[in-house]
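Listed next as structure tokens is one chain, alone, in the form predicted alone.
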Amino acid sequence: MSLSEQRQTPKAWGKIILAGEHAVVYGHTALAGAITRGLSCRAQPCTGGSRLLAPDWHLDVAQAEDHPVARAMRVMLEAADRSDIIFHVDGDLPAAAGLGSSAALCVAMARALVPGIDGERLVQLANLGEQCFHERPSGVDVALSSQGGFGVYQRASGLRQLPCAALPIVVGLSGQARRTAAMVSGVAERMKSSAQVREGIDELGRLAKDAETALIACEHEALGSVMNACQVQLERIGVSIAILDAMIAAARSAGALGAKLTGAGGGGAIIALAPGREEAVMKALADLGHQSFVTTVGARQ
């Protein structure tokens, strides 16, 4: 199929991290899942230079600009031996919210650039673009965006898929954008002088294993407790902020078994496990002025 004949590529999923964010950067495992929100992309030949159009994000970026999307375009176009392409991106995945939007964008772009691309080749091409957004991407976002499902991710071994039942979860949006690279760098700097931060990272890695056990056994109360314990450690390493803390407290008060930030922190989103209480949690977040939605975690291509 030529680029001119291409209409729509498969969706690239967004993701949430149930346990292990930040710890995964240092070799620990992270438990994460793809969500039923994502992006699609089509590639249209053009003249006069490449650009990317994403109306849902109010984004129009030319290849030559000094912008992370432009940098990602340049490296991916070069790697795929393509030029003069307009990328048309659409979807329902919020940007800069800790939901894997940059990875989903890169996976969707890779599929548009190279029809039929899959497996390790897809991951490699998408990761080239993802590196333009984050200084030290763990790789979990691209792995889940391309494969879907639940997985345990570790830098050394990649993504290990888990045969778990899909799980409904509430995602609450803080409305405060954050940069993953800046948050990761901040943790790295604090680790140099703080035993508390180093211990927090190790505990987050241990908790990810507990979360995996609970998820496989479908023990929602146990999983919720682990999520709450993760939030304690995320506060300990300095990546939670007052707005997220307030959202998490509201979700728990409304009946969530567990609630925590997801992703790098410093803004972005929270997640809440609240089987049968999702509407109550969403109302509690709305009362604080925050948008939210229920999504299914463990989506598959």
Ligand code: MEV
Second form
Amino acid sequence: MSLSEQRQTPKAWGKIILAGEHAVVYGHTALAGAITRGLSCRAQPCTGGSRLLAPDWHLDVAQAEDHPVARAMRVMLEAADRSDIIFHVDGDLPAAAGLGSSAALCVAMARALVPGIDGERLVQLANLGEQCFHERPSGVDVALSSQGGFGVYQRASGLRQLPCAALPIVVGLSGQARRTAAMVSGVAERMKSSAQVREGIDELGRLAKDAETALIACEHEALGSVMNACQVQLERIGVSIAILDAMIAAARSAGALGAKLTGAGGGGAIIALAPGREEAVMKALADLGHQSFVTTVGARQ
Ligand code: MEV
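Switch over from the form predicted alone to the form predicted together with the ligand, please.
Below: every chain and molecule of the assembly, starting with the one above.
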């Protein structure tokens, strides 16, 4: 085994979307940030077929299985011209919670497979894997997971990093897993018949630009208001659910300047911007029976 293959890869960050989820699928802008939680991976050559072990997620998947992780393994191994690898994945990023876990997994695997891989090659290889989880990902999750920081993302132009100071943010976990692919195709279906949903998508794209302006100016109250306005549109396009609505209301009552679902919705997580009130927000979420944590968004290390 070569030294580089024993090495744990640098962290592949998780992410949150501050504004523009779902709209980004249709070419609009999203404003997103990496969080300090993430994953790393080590590639160990083996015989008899590849597998992926992620004990924190209770995951042990063989390459031949009918499982999105196995499909990602197969396409990424083939693209990297590798075989017979055990991927050892470690980290503190919750799975299936809207925090970019599948993208972080693919970025960490790509780094383990091709030591030193970076830039566009890393994004391309990781996106091959990510497509096994979500049929038509916008690419925002992989971009943030590989580069960190804050960024404005558009399908056509990729990630433009923003030189903004990192922010503490509360992430509340609904405990309800959901499939991003199913949420994205649900929105696509509703867009066909509903002008309301189409307008909601356009409005989410526009709000992402307001969020960028507020973030750059460090105007947290304005950013919180934009997050609240995004949540109205996310409800309008049908991706919020009662549990998320209750968590968001509790976070706001506890002093959050802004709170919204993050990612695809239908479960997963909420985020709350509550400078100096993080503990109170976490307590309010705990009172509803939900786990939460404070993380730094815009993380670069
Ligand atoms: C990504 O975390 C959330 C969605 O915008 C899907 C995507 O961008 O691929 C809903």
